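Below, in structure tokens: the form predicted alone, a single chain.
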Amino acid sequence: MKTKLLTVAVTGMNALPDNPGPGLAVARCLREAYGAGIRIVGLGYDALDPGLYLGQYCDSVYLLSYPLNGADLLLERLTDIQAVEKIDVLIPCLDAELPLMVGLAEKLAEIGLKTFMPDAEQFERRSKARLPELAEAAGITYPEVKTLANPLFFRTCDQVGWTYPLVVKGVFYDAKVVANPEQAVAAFHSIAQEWGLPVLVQRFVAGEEYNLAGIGDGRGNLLGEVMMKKRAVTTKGKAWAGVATADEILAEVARKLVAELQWKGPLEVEVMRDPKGVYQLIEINPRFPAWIYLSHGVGRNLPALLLELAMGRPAPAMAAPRPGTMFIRHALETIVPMSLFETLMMQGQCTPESQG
């Protein structure tokens, strides 16, 4: 009797050069760990998402309903895909979809989709708007943040002690460093148009940026932490090159946050090390970062660990990461038959069966 392969669905197959999604890197990690021992279903939101055409990583691919269309349509689409693919584990990788996925967790379980995600309260507590409150509870230094519904604040902020430069941020994505009121107002409108209100303003912290990726086990423990310092960034500040580090102070910051939240699932902690050597908490992202393939490179394949936890298996022992290991991104062209693109556009899916 033929044994059914473990089937894993991964979202976030977009790969914009200045702001790539994590999904392709997660799929690469899983393929490195399990080879042909699993099936990977790639899920995207646009027929031009490059990861959907890389057959070495995705065995089948599907388009989803955009998060702005709501939870009901997303659940309906996932239910249809599940009827065909019999997915064991779903790994969401995008900030914009995660509020819906978290809210749908019980219904996803009912249709057989296992996940390893935070609950709604945990997810909300680490939001950018509530980050100061969380940092204070965990005893971590952070730059002050304000929530804005309009840009009038930027005209008079210096009168109340908010001096430029400042950082203007979206609730889900995007952050722009601004040097004067004109730049700040333009950034506010740009971010609001793309991501909606409110818009956040954060005090600027000079220094060096460090990131940590890991997994919370849901009981207050941080597993498999991998740390990285950016060496080159895109126009949006995303890592284009980075080097693995070993920093016990940063690790302890992340442990305090995970313990305070009782976090369950993947996360990325972003900090700035200011000129005094103090680590200032900038963001907590509730998913794997786009640079997560580095975790495989340093010997701690975090997507593979997440899959084991989602399946209810004991966390395997992990070797110490290898600091000094670098990653450098590059862009390359994927040759795609027009018929494949048309199939994905018209049918919203491309499986071995649909390709004949």
Contents of the next structure:
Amino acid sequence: MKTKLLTVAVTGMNALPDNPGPGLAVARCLREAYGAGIRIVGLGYDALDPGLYLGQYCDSVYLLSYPLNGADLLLERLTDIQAVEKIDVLIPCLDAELPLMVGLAEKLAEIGLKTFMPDAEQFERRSKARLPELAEAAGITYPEVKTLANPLFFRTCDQVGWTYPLVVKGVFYDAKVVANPEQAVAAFHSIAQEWGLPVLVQRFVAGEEYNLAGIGDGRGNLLGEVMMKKRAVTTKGKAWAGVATADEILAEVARKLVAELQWKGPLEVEVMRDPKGVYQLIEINPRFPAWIYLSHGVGRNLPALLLELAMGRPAPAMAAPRPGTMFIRHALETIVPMSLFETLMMQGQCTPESQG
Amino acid sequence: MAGQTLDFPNVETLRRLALSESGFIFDPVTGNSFTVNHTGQAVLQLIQQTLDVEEIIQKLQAVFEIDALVAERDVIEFAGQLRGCFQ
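Given the form predicted alone, state the structure of the form predicted in complex with the partner chain.
Every component of the complex follows; first up is the chain already shown.
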């Protein structure tokens, strides 16, 4: 008797060189963990998302309706894909789609798509605008944040104690360090145009940035934490090279946050280690980061762990952290037959070829 | 040597460093890496063995066949560099 392979759908195949989405790295982790014993369905929003053409990671790929088109169209598209692919688990990886996915969790379950995500309240509490409130409750140090509906604040902010440099941030994504009102206003408009209003301003924290990825089990426990320091960044500040670190103090910061939120699902905690060695909470991303392949590199394959949890299986034991393991990205060209691009453009789905 | 000090950074910080024979050093907590010459490598190894400053100077004299003043100068200079790297 032939056993049906476990099928997992992963979004965020936009592995762009300067600002990669996490989906391809998640798919690579799953392929490393399960080999040919799993089917991976790659989901993207643009026919030029690079991960959609890598057959060694994605057995089939589909285009989705953009999040701005609303939850109904997204659900309709996922329902159509589910009818064909019989997906067991869906791993959403993009900030912009996650509010919709969280809201759709029950309906996704009804069509047989298991997820391992936070609920709407947990999701909202870690939003950038509410981060100080969360940090306060968890007993974590944090820089002050303000929500802005217009850029007038930047003209007079230094008179009320908000001295430059400051960090201007989008409500979902993006952050720019600004040194004066002119830069701040320009950053406000640029971020508002791309990510919408409100725009946030955060006090600048000098120091070194560290990132921690892990999974909350939904009962207050942090599983499989992996810590990383960027060693080289792209023009957009994304990690181009990084090194695994291990600091029990940072792990404890993340444990407090996960416990306070009762977080369920993957997350990335971004902190600055200030000159006094204190970790200040900068952001919590409600998904795996694009550097998650490092988790496989240090023996803590977090996407594989998430899949086990989503399937209701016990969490496997995690290896001890391996600080000093590095990653370095590289740009790579995939040769794509026009017929494949055409199929994806016209039919919204295709079966990519395995590359090299 | 007026105004100079032989204070090392926190010994626990220095003891966590991974030292390789090539002189490459990795700090697993901060992710930072450094390189040191043979003298610096020897001093760090001695610090990690929890020797005190006097003992470190004596060991350096013996290993590198240098006089006490040179050994002390090297240690003072290296202590300053370590303080700069591990605040």
